[in-house]
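Just the one chain here, the form predicted on its own, laid out as structure tokens.
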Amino acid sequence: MAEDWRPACSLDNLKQRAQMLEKIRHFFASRHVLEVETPILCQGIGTDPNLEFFSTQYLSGQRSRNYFMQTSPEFCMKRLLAAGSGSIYQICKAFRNGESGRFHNPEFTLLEWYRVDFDLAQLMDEVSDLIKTLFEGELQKVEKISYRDIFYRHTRLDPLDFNLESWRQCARNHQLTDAELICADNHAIWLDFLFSFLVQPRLGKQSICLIYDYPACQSSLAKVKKQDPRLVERVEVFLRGVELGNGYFELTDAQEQQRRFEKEQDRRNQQGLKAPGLDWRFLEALKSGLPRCSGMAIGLDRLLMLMTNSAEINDVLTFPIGRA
């Protein structure tokens, strides 16, 4: 305890976070990406039932109102894209509750972009190129894969057919015995599960691995695909087997938007999950008309990590929650 007051990290990973900054600050500044900041607290939040949220009270004079620690700037940047702010990025802290371990800390530094006029594969070029200038020419290789694809590589199974049977004997297999009691009968959570463990940790072994096409069943914020209703425009982002990024070419129905946040305050509510009332505000903007768009987020402390080969995310952050 006597030399808990101390960092968690080394100097020289604390200069590297400054000029993994200042590099992402350049990159947006030449592309015309305008810098932003939105806030941490705010009477919203999302409602995905696989993030839990931190909340605080307001007190003004004699009267009391509950905020949330945002799990991500997106509504708040949304709403500026609404009111005619154009291409988007922002740095900053986001806030996950009970998310602690190697790759995850509460508090964690998070960067947000949002490019009008994108569509997903000009997104995925520009995730492609952020890395690659981050990491100095030691990463050239990109590869592109559809979810169906890699899955069924990994898995021997077609992510789109959900075959209960199927999937427990899958998991049997590969002796994931928790499975069964983890996933229940539940597709999205059978998804996720066998993703983690079959197929993540093989991606990005020597390039840039992008995923597309996630089923729909998985993604509250992203358009379906018109060719292919089972499916919507998300990619996520890997490399040596670790998620860094998550991005949508966004929706932009208010009235679809609402619908699957009810949808997701009715499971949180079947979980025994504490449900907040939906983000009007959010959905207000998207009825005013939000443009034509594609949006990423990445984190850094993991992104960090990767570039410094640190084993875990306390040797990234100066105060990791321990220390806090």
The other form holds:
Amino acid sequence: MAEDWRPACSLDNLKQRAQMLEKIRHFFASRHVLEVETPILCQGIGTDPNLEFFSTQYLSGQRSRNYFMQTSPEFCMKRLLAAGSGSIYQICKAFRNGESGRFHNPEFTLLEWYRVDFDLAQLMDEVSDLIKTLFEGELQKVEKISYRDIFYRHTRLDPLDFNLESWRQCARNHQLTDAELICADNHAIWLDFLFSFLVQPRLGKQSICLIYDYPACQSSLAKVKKQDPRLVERVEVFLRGVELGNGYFELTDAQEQQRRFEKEQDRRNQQGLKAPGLDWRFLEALKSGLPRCSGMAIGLDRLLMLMTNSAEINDVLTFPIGRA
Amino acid sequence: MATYSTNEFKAGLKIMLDNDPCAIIDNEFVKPGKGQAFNRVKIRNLKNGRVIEKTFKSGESVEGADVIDIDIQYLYNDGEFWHFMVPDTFEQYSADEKAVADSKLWLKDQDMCTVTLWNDAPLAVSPPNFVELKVTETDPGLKGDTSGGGGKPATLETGAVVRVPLFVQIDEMIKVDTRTGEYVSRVKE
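Counterpart to the form predicted on its own, namely the form predicted together with its partner chain:
In what comes next, the whole complex appears, and the chain from above leads the way.
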């Protein structure tokens, strides 16, 4: 306890972080992407039942009003895009309650950017370029593979064909004995479970690995794929088995977005979670017109972990939650 | 007994699993990019010592196990039970063969050891890291041989058998590391 005042990371990693941030800013400046800031405290928040938020009270005169600490700057950045900002990026703190572990701290640093007129393929190229730049040539290979193919490769199951008995058999074959109890007959949780334990650890051993075309039940803010409505235009980036970031070809349809939010609110209510209400300002921005764009968010603490070969996130944080 | 959410999982936490008390050795929070989070946990069953891996859905709660470690003095063995006493309170506990297990080879009257209690009954006994025991049986060996090479087996007063250097004689006291079962040194009386 007496040593708890000290930073958890080494002074060298402190410098590595500063250099990483400088390179990221240079990368986007050279591509004419504008750096922006948006509030951490907002009246609205994402409704994803798998993300738990922090909330707090703002005292204005006699009244107090509920504000949320943002789980990501997505809604505010899309409001800027709808207002005509053009391509933008942000480096900010994001907050996710209850997430703590070797790769998680409840308060973490996020790099989020949006590219007007980019489709998912262009975004995938850009994120690969960024990571290559940060690793300074040590990492050149990029592997792009669809969710369906990679899931099949490691499980011999088609992620879109949910046949409970063969999925149970797969879990048993891999000694994942708790799967049946945890996932029951929920297709989405089965996907998360098998992907987390059988697929993800094997991704990006020697390369930057991009997984794209996620099953539709795996996303709330991505566009549905035109050619196949069972899939969404979502990409995830993995390196050495670690998930670094998530991107979408962004959903621009306000009505569809509202339907997805309402569905999530229902699920929150069913699970006994607080339902924060819909973010009307965000929905109004979509109605007024979000330009065709793709966006990506990268966890910078994890990226720094990989750049410095650190074993846990605490090795790159000054004061992780336990000693904050 | 309290319940613990997966958020509170950490090494050392004692929980109930399939009606057995267990200790968490390692806890890994696993979350796919978006979606359901899990806790992958390495757990030692405190009754049989076996280590298993188990996965929980994050946010789930499990019952805590009423397990504590106490420092306690070993008194005697009556042939069936091993008896212990808390020196300050004179409170006595008796442990059966299963709880004492291999530790019985290192238990000497009056020595302080650690007893793990589950619902106030001894579940496991750990001897001190070092004990001093008398040699009751060993080959006389050659007088004057101090090379120390090779060594020989020696039976101690508790029945334990350890390898000792050739110069160690019957009735001498020796110091043993109970974690490895290895001879450390002779003890001058």
